[in-house]
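For reference, the chain that follows is the form predicted alone, supplied as structure tokens.
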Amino acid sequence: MTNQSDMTNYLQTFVEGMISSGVEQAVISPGSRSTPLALLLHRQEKIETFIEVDERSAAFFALGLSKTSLKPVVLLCTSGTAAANYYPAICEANASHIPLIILTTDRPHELRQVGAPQAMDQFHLFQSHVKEFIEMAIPEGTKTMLDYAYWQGMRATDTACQIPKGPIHLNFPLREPLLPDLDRTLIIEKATEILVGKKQLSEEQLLECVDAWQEKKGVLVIGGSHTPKEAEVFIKLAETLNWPIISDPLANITSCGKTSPLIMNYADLFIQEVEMSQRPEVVVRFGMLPISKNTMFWLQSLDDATTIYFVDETGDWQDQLKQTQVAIQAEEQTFARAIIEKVKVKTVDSWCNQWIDWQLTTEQQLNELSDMNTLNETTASILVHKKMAENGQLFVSNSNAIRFLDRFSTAEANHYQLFGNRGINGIDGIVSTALGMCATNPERQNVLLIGDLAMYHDMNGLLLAKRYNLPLTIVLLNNNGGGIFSFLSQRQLEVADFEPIFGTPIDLDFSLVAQLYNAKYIKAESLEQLALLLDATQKQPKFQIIEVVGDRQENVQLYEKVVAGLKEKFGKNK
């Protein structure tokens, strides 16, 4: 046996271990030290591979693949700063519980800390942002080491997929020569079955929750990312208890295709403006807090008369308000379904009716505003939501875009899935993550709703759309800068301070960006035109940029009109 054949058998066996635990896709950023793993992954018929030369874009693309497929995805790069460019996406994957398998290749130990080129310290490179770090052994061809390689591939992938899910980092020291023996077949072929159970409460614990909840005045608060199917279970739980339900946009409560008067889609607008004659006796939270700050302020205002339950399937205690009185560490869907089966008595209608009245009053206020009938960033965002096709996929950027959907989206009958990167809430990598979403189901309608700064931040990712013919429709909300800051306290600054530091105009012609990456470009001039363009994406998906030119102050003024009208209608400050 030669070093080349030993390395080939070792790495092939490792790849087989990953496959046994569910790996089907890999994103490769080319380089020299990663040559053997890159070639073996690329030639593996059971793994679909994508090539992206920009490591930051590659990592977010892998994030989008995993986020959409709900399966582990492999990331591979060479040694040196290549791996450092993975960092932002790995931070997001860790915070949002996405199972990425990061394979970095490295100089062997004898070339470390001796001045060899491209030999930066990769040991624990990602620190606490990965579930586990594994320094792989130098490849050997013995049966013991082949068993070790298979075991690490299988175990690392399975660990990434265990709740709480998250990224795993494996570092491979490899000696030259780096070309594997591509004619060699595996010496050891294995297949391992992994049976996984669910974390759930006992019958006694379930009945304790039911007794504490049924007939009580309660509110469901749903945070985090959920599939439309999971969202339907939460809505059924709300209807079973007869409680209002407040949710994050990524929970897909307003996009799962099920409508219900108990869905408080306008909660962010009205919850701070109403006088509650009846206060909740129980609040049950699932997952992280929703994006709405007004909902957070309302929760903070609750006193000890309200019992706060926190259902945390990750066990990570992600309760930033630290109000939890009863922590439930169980798999969310299993727990919710069990409660639905056991609740026998609903809460009286008078409790939820006041919430429904607030909803209807808010809807009336929005209908009275002429601004809601003209093209602006808010109405464009609402229209994107309404025009999503059955089983379509919408990725929404951070900052203003997701807040427009949170404040103004209605629960529609169209069934689609909404995605976003809300673990760390950054604007980097949004385009690449959305393209990963698109690559998972390219035959569906795929739309990205994004602002101009986030678009600029990840323009390199557009190369993936060009290279792999990914039919992503990008609805670009262009207010020439950081529109979110116009809603924040920084807007009190003088223009000379605000514009360069927070307004940050970039003055880009995005028609030229579209031309560079072979995307179709259209500038929407009216709501009617935008509606037609979005209708067309349902029938014939294509790679295109639809630009909606907005105005930062217009966004703020519209929001302030809505809030002022609600103050008057609810009479809180009279």
Given for the second form:
Protein chains: 2
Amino acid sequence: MTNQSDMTNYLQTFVEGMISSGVEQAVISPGSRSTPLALLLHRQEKIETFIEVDERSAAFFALGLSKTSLKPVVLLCTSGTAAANYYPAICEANASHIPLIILTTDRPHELRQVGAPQAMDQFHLFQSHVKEFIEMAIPEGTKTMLDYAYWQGMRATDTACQIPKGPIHLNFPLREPLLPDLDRTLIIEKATEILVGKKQLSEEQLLECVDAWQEKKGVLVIGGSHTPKEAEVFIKLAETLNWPIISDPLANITSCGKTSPLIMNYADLFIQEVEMSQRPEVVVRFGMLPISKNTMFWLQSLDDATTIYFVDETGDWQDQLKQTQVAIQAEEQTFARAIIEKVKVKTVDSWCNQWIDWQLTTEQQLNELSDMNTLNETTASILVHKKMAENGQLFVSNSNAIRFLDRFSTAEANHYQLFGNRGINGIDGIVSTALGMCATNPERQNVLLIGDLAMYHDMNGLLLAKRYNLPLTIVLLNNNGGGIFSFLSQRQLEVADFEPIFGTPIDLDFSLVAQLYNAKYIKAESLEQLALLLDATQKQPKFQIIEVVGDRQENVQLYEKVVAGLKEKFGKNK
Amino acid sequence: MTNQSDMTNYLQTFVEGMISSGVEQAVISPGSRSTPLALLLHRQEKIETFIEVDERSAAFFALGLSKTSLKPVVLLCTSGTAAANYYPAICEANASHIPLIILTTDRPHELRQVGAPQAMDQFHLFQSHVKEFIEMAIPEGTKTMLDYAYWQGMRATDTACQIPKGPIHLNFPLREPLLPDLDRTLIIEKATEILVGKKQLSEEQLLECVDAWQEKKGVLVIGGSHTPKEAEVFIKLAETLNWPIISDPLANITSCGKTSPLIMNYADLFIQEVEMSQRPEVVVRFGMLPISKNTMFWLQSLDDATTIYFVDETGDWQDQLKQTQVAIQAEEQTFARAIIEKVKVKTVDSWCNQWIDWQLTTEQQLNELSDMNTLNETTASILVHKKMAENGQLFVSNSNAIRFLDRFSTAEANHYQLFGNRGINGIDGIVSTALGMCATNPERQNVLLIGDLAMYHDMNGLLLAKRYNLPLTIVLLNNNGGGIFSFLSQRQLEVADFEPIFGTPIDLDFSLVAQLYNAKYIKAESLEQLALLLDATQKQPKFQIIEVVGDRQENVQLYEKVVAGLKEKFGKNK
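The structure above corresponds to the form predicted alone; please provide the structure of the form predicted together with a further copy of the same chain.
Then the entire complex follows, led off by the chain already shown.
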């Protein structure tokens, strides 16, 4: 039997180790085996704790906290299937490099492989989707074991935070009695300082890039998630080189508050439609490919006359086109700033001017469409983007929602930050991740743009909003089913095959969902009304669901109308 | 590029292989990469398909289908985090030996490790919680590859169904285009016959048991899940030996419609309270330990004078007490029947009479308590058990719900079947598993007994009831939080520690939940009203939520009152 005081000292020392490496928040799901860690985290003043019964939502909430705070966040649950519910969020955290510290509790060795209740094999439970799996020792109170506990807490947290960041799983075998000794206070004086270096190119390597890029016909392609501040650097880089810049919405190029004629935010719409008389000599990519399939097809169409550079600090080779000729493994921002300093001569205007023309022609085409002035899922998405306030936070769901933003949102003067789960692009856990974002900065404007299926998938997450009074505005694009499939090849199917498998209408009355979780509910009837509602979120944030009723066919028709108009204007196929 | 017709033939042949080994149902979650398999399953007349957007609920629903039909059930989803949502149900299926055939779809090799969207490492995704992981070949249309596809479908399904049964994971790399050729029909004449043998003891081994058991003071302890028909055999075995029988509720001893004075259904209440002047010479256990902790402590208190036999066909060593002296690895029913035939002499009545006395005294004590005549969570649970109709199906949730049944339900003349998820005892996925049970035999009376936290955890599952008109009656024991902890050591904590971490009130209005999913909602105000409502479910099954408002403290107080009364009556500590 483990001594109660020894167990308490051991676990508290472990917690102190995590704190030393930067842990400030923990999300706990109730359970029996996890009792001592839950109580010690709850009692620990330096750690803010959140409680959520559904472990799947709890894990995505932690993901959202860490995504926004940029700090490691702890997850704690009991033994058994509880931990398996963490899996989707862990896969996403691993792919998008978010440092989660997952603590699972377990039967001790003598209660394994014996049919003990709520016990299962938790070793390497999350397979290749965590950076490390650590089986902790049974708690003991010796100096050696307290040093070990501190070390693992400190070291594992730091490992999660090292580039490439990612989740770490620690499994704690705990013996009964499970109640810690809450009356005793162990004073732990330890704190470990960590000085972190950055991957940087040498002067020589930098000059090689500058020589290869300046004065060349180039295109900057920015994928992955970046902060608005980082986005500004990319725009500055584009301006320095005088190159057009194509980006993913999550790169925050169109939401960092800077406008520039070089920002090709309509690339998805025009890039496949225009006659490209001048092909680029250089393409410089940062991070993963942007979401736009048309941009991907265009990149794929480039031949060897174009040299493709790929910059990524993590060492991930994110290039499904396998075109990379020069891979630059260095911290992106430091690298971009160094290039900006060294470039002396801009590329001639004639190169970017054709791009600017395409962009303006597309803008004109959109302005001509009356559908862009009535309320639908596309215009609602554009409006959400436009109505984001200074330092606001917008979380955008996968599937259609992010594609509306990608295709139709332009760089405006408003400065805010866009977030999403684009590691594996699931529609699971979106509500909880957005609430994690909101919980990090609840005083700001916080908005979630989401479709009905993603909303349904993570409805349980709404309990967090209710419990912690999180003032999230949810703009719900409700087309009653899987809207994305109407854009894909599946739409060729007969209705009898399409509707049950891909359309999947769910017929839920979301005003009841709002009532269930104490959210305000409003159905937006017009763009003007939606604008007023969004204006209000800037001044007085509150937990509310604004429903925009959409139509799966209408979304496609609007898109096709835009493309048809562009075909006409650009006359590529004539 | 894979030829569309080759891909179709390959996948259809695979599906035919699964059908040959007994697949009749599939649960599909929508997605793009899984399109060809989804359409082929949907179009296949020999397979009934269900669609559910939330993969976690889909997997538990499949678990419920298979648990009730005793046949292998297919799960299909797209690539990425979708499959990770299956994990909790897979862990449960593996622990409770349910044959699920999990089909995940994946990017082909050339789109792996390249940052392709919605792609992640799906190899051995479910770690040690599946019997097998199979990476399928890229579809090809040669005879060799069609033979391979059929073989894997047939063989993998059979492997899932071999003892010990369990889930199997097949990962399909699929190339675009993803639409199969639905116009062509491949006639597959293959069918493979499988003759399955059973583990049986030899005549000599059987006689060794009979000699060791007959005329001895013995106790039968039945854990694990058994059908009512199997339960009858265990009762017959007890009668043949003239031994008391202690069982887990899921063994269906108290719900198989047979009454016998030998059934010790109140064992949890009295076994630690009575003065046991005669200790057993033999204990024969079937399956895992029953849920009762008191029974476990009593077993633990036995010394070497008692020989413990453990019968389990699966080869699992389910004995956390590590007392097993004789392990019998043979099919339980065949073994029990053979023993019944061979036993010639019963044990003397004096042995079982003391047990029957304890049982009757406990019954008397319960009858004296006025709380047993008013509506509370305990009495509601007893009433549900009593009101189950001929061939009805009752699913009981984990945590408190199953403990109420274990402690307080008696063997009555009503014959029905009780189900639960007792592999790992999670409170996740209960609603969906119960709906899978209901979907298998929707014409019968189908009831779910569940607490509010488990109901909340799997609320999404209710969409299946709405979509498929599943007439499940949900009896919701709502004590607004984690009632089980009020029975455990955690209740010693201060309220400020207990309520947020263990009490976890969720304050949900379940009438809104009912409205959201088109269920009828009734709050039961008295035992009489609840009786009438349950009577009605026998005649006219419908999808409804009957809420019983409970109180966490009241549950404990009632239990403590019972135990105090028994201490008085048995006077062990006097």
